[in-house]
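One chain comes next, on its own, written out as structure tokens in the form predicted alone.
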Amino acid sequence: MGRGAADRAAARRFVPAAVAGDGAFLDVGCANGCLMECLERWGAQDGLRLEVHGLEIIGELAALARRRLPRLADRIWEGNALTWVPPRRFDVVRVGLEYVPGRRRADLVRHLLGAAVAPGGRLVIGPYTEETGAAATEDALVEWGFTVAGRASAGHRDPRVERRIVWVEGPASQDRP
């Protein structure tokens, strides 16, 4: 993802812009837990108390995250985001669309909104990189029937592209979409 910790932070530091307040945050595709760890710190710097959780499809990575973050071990699950039924709902769920084949991306968004995002919560897509001025990810979400409720971006060392996140609001009530 870049040249080191500073590049990783620069590429993701803007993720808390999608967080409206204190609450539970699920990082789908948490890998070794690095983003979970950073989100707690960045949230605190921004005046937010985030209770971070993670989901990882690769068992070895989930185990690594649990070893790296033993105090969060009981909040790190192994499972496939397309079918996983969480033990609870979360105020913010972050996912990358690149985690599934193109033909399944709308299914991923639908499933997470219906199963993981709390009423009034948000599903955050990204961070991802797109050409400056392009909106392919937002266009795809709209094409699939979702409304993009917000967005944030961060610069990139290549001025032709930028890092982005977008978010979709979760269900307004306990009724599943």
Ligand SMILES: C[S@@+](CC[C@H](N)C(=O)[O-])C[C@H]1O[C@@H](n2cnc3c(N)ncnc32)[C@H](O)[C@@H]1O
Given for the second form:
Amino acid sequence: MGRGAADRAAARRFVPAAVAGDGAFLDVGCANGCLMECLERWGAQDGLRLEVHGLEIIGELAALARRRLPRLADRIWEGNALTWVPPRRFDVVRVGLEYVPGRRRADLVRHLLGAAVAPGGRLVIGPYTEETGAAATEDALVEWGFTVAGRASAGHRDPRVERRIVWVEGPASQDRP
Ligand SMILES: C[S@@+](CC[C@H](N)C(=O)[O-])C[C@H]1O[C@@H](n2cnc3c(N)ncnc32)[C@H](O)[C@@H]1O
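Taking the form predicted alone as the starting point, write out the structure of the form predicted in complex with this ligand.
Next comes the full complex, this chain leading.
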């Protein structure tokens, strides 16, 4: 991993703060699988066993991730998060709202909660960088009718902004079929 990639990975080190326990983690927009690899390692450091999975809209990137991580190849799918029908559910699904146009963001959250998040699981949004003292992403989620169940943040070298994640709970465990 080059210096830039290592810095980008370090900026995501707080993502496991959104993980409540062992389980299946889907990285939506997994690119070359770098975050998947990091999450396995960070999970182990934090005492969590994460079975990582990835979804990527660009077929060439999904293929690259499979080549880089052959042992995870059958857990890396190609598809558009907005319409993808997952073959299973995941305890944690991570996504960036910026992956779809503004007018489709609520649909993206609704789709992943309805189709991809397991009962008792959560949809994690981010990391994203936002003005310190404001909460534009949380405000938007609330406006769309979702309840933010938790959040975590990490400092940025510029104090005017923060790196953040927020999460929304999936279907309640008692809804489990
Ligand atoms: C910035 S990279 C994130 C890589 C990795 N998850 C990480 O955090 O290091 C975002 C990736 O999301 C993918 N992507 C964008 N829109 C998507 C969509 N609608 N469905 C699936 N993947 C998407 C892009 O092709 C890109 O590879």
